[in-house]
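Single chain ahead, by itself, as structure tokens, in the form predicted on its own.
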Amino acid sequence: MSGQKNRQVLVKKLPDGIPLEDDFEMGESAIPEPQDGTFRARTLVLSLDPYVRAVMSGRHFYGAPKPGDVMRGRSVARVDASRHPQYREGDVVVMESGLQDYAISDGDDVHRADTGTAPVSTALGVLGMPGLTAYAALLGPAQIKEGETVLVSAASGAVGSMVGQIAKINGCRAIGIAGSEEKCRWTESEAGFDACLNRKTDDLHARLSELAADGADIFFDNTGGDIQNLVMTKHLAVNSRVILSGLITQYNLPEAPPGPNLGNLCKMRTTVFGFVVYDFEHMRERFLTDAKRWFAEGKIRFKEDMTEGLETAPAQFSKLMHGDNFGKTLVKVAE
């Protein structure tokens, strides 16, 4: 591949706040190639993940990075080189690739992207990451049961608009709260919730009293915040579960704000799991089975927000913490 070079998106500097394109910078070096043990793959779908926000703030369990390094991000991507004796020329994998063109890996944390009838950016959304977050935690620690109500923070994205569906499919009710009417009724009409609440217009009390008078028997929160604080101390249910997956209200401040008066969660009996999906692969299997099967059904419907192009990853990176995505988000890098 002489004369052609690996372009990618660096930390220019860490952001202070809400991440701004300028904090990121164009870079490029020479394409890798693949040692004994290792491929490259060339990168077709990023994901842009709120996670990865955290990770630059230094408080997620991986490493910060300093100015100078490729952003963090996962890709579906196909190998293209290969001196690893599991994957071959041709393999679409979903790998931890960096916001880069190519990338080498050991096989480490990488899987073969298997959506069956699904487009395959579906392996970075509903039938990735978010989907398995979604399902393990409902399935796993939530112990989800016909007839009771689930609640969900953050409600059209990839994780929450899964935790509504597998909730309607496991014979519950689904509330969700999102950030605008658009995104509501997209959940309630495509995602099939029962109901969806405006975090910015709606008087979220009130909806939820009359939407929930004995209060949400689980509570899947990706977001932090008021609406944690409200939910925890005036919204849950007797003998309730509130799963804890995302603190997106977190991300860009400094220091992470104080909690809620936890005496209500003694009160309702709650019990209160700190999820990390990374904890779950075991349940990927029974998922994707699961997962494709309702996607074939018609029981699985999806949103992406994707742009075009390696080089709008910093502005669509910008746009996803200042919360004016909708849906998954996703840069397409190559066909």
Given for the second form:
There are 2 protein chains.
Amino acid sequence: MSGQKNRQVLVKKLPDGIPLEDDFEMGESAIPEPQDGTFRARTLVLSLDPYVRAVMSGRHFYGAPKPGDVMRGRSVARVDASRHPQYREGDVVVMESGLQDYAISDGDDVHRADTGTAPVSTALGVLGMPGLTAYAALLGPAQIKEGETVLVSAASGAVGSMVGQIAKINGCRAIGIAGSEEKCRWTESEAGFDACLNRKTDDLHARLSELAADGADIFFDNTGGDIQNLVMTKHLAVNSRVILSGLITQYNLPEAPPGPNLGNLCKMRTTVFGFVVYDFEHMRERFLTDAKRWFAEGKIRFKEDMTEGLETAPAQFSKLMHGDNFGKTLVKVAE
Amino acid sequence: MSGQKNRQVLVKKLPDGIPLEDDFEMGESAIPEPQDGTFRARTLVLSLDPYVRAVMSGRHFYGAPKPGDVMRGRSVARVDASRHPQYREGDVVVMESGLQDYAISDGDDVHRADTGTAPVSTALGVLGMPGLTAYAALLGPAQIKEGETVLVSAASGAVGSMVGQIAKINGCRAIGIAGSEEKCRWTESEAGFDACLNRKTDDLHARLSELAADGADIFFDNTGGDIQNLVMTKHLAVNSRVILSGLITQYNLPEAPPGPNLGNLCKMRTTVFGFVVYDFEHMRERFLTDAKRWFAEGKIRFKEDMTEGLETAPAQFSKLMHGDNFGKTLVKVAE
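Let me have the form predicted in complex with a further copy of the same chain next, following on from the form predicted on its own.
So here's everything in the complex, that chain up top.
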């Protein structure tokens, strides 16, 4: 690989509020060589995810990065040099690569990109961690049952769209909340939700009172904030379950705002689960078996917001954190 | 019963803020006669409970009372006339009698006052609904395990003191939070908690950081408010469980204040249960078997704040809602 360099997206400064393109800068290093027990992989498609903003604030169990660090991120990557017993050149994997062309791994937290007939990029979306998040939460703690009403925020995203589609596959009613008419249209007509409310233009309280007069049996919360407050205080059903999966509304804030009053949880005998997908690795195989079959049967739609070129990653991340993305936010880095 | 009257505590006006003695008035009616399928009971000891304040605000699934209604309340009572097939004169029961000398019941939601060697008043406290609340929550949803740290607010009350004592019986560490030095002393030296913090004088954050550096495995919340906020955002352990049982800090408020930010629940993979004891009737028999044995073995201490005379009930209720009671708040009405 002589002459070539490893391009990297570095943290320039820790963002203040919503991350801007300018909070990052491009850098480069020599292309690393794998040592015994490790492999090197070429990044193909990068995933940009809201939780990384929480990491940057030190509010995630991963530590906060420092200026100069390679920005964290998962990717689909192809092994191009290996001294690891289980990975060979040409293997396509999902790994924590960081935002760079090449990364070294010891195989920890690496999965083979097993997507069947679906595009390999879905290993970062509906057939990857976001899909597993929806699947494991609904079938695990939320104990989804046929005929229930499932309400999900950020409904057109990778997690949200899978929540609604898995709900439909399980014979439930799916109601989404999303941030634009375009997102709502896709969520209803493509992803097959029964309804999707526009949080910017709909009167959510009035619409939810009509659509789910007895409240949501399952509320899958990706956003926190006003939506969480409204749903948890006024739109839960008796014996409801709440999955706290994401808090995108507050990742940009300097400190955590107050949450919903919890009185209604007693009244409704609600159970709330702080959900971390990493605890559900044991469901991954079952998820992939189901999800690949559903995909092959045409039951899974997905939407991607993909740009090309590693250097587009900072702007894509900023767009995501502004809520202006539509679909799973990705960057194509190489073929 | 000719010549005698049935004295009653009536709601005079719905309280604004903390209920005052003057929000109630004494009234009387004829002593009622039981019809076929009902019995009449003479109130012996009345229970005064914080949740009744929530009822008065219409925030409970029981409807709100109107001025002139008999104030709601449970009591230990003795059947003194029966046309009910299952209850005979002399039977001692726990029932929703309201605050009055005599009440009629069709047997629904009536239990025999089964306290073994303990005083009959404990059927309203540690061996009654408050005791069942602690028992069912810890052994049911909270899934208490030996060696865990159990933190409970309002620790010297009937529910709180049982939470800590059942925690100790199960080989756990019990930490309480209470509202006076006297309550804390009793909670530690009589009820056997490992520690009890005074919410009025202790720096709760600092003390909890010392006493439970890894956080509470179980937080049993009877109060809501600042304590709920502090514990749920800063003092939960990984895989912790929170029982939302009472919200005494907000029953007097005109509207529900914001709650804790829920971000920490994700980080700690916490499960929160909105707990309603009425859902756990199936555990009552098991509870009574255990609790009467524990009582006989000297493992259960209890504290009562009992006055004499039906007419003392309004002042007792007001004292309870001011947080000035110490122990289970009761009114002795008859022998």
